[in-house]
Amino acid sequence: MATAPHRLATLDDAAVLFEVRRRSILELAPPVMPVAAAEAWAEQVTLARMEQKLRDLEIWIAEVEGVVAGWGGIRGDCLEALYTAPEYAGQGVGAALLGRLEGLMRDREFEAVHAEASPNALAFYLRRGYRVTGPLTPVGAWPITRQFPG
């Protein structure tokens, strides 16, 4: 796939980002996690909460031919979210978006990026140089970190 252009999200993107997140969880998390667990995770964010995320985080969108293919959010040295629309999974959209977000953090002179990986995404991050830094959290996520080269 050609590199998807990235742009900063606005409040007008809330509904589409909410839907990409929901579909990504429901369609991509199983079979790594039980369907009921994926449904509970997907329901944690309402449209109003997505709007709040747009106010609280720096959110970048990957677009393919004008369609939102994925999005990710950062705050300081933390990757707070990374979702790919199911129809674009495995096509490099998430990897390119992660690269963009890591680049922003590196440019801001952070030494590392910290995140929490869902069980279905852990292998994705490990392939990109992240390491697990603690036990599974009570919400079922793995704390992970990637050090930037000095």
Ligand SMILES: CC(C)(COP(=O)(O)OP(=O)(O)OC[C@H]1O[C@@H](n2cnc3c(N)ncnc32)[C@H](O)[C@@H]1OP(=O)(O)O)[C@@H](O)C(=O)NCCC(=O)NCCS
Contents of the next structure:
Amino acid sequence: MATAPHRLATLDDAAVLFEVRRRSILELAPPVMPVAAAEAWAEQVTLARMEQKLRDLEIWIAEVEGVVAGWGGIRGDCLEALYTAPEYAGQGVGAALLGRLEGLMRDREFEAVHAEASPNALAFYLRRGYRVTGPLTPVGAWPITRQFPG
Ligand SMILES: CC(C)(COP(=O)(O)OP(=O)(O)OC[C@H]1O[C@@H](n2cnc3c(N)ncnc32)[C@H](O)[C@@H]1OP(=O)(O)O)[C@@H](O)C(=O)NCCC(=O)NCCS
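Switching conditions: you have the form predicted on its own, so give me the form predicted in complex with the named molecule.
Now the complete complex, all chains and molecules, led by this one.
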């Protein structure tokens, strides 16, 4: 697939982003993550919480012909969210969004990006220069960091 263009999200995107997040978790996280754990994770964000995320984070969307293929969000030097719609998985959407968000953070002169990786996504991040920086958190995520080249 050609690289999907990226655009900044607005509050009007809340329902679509909510749905992409939900399907992404339920369809892509298992079987690395047990189905019950994926369901619990998906349920952590309601539509109202998604609207709050749109206010709190800088959210970028990868869009293919008007369809949301994935989205990711940052706050300061933290990557707070990254989701690919299942039908676009494995086509470079997540990697391109991650690259875009990292580029924004580098431009803002942060030295590193910090995130918490769910177990299903850990290998994706490790292959992209991230390192685990601590023990599994109480919610079952790995703290990870990627140092930008000096
Ligand atoms: C983790 C996640 C965002 C990855 O998204 P994705 O769009 O499938 O990722 P990509 O396609 O960029 O890369 C995944 C694999 O696809 C393949 N791929 C990448 N570009 C490709 C292309 N152009 N053509 C074919 N395959 C490609 C690669 O094998 C890549 O594996 P690699 O890590 O060895 O390079 C996605 O699996 C997801 O949303 N998971 C559920 C939610 C989640 O876990 N989010 C992260 C929370 S921390």
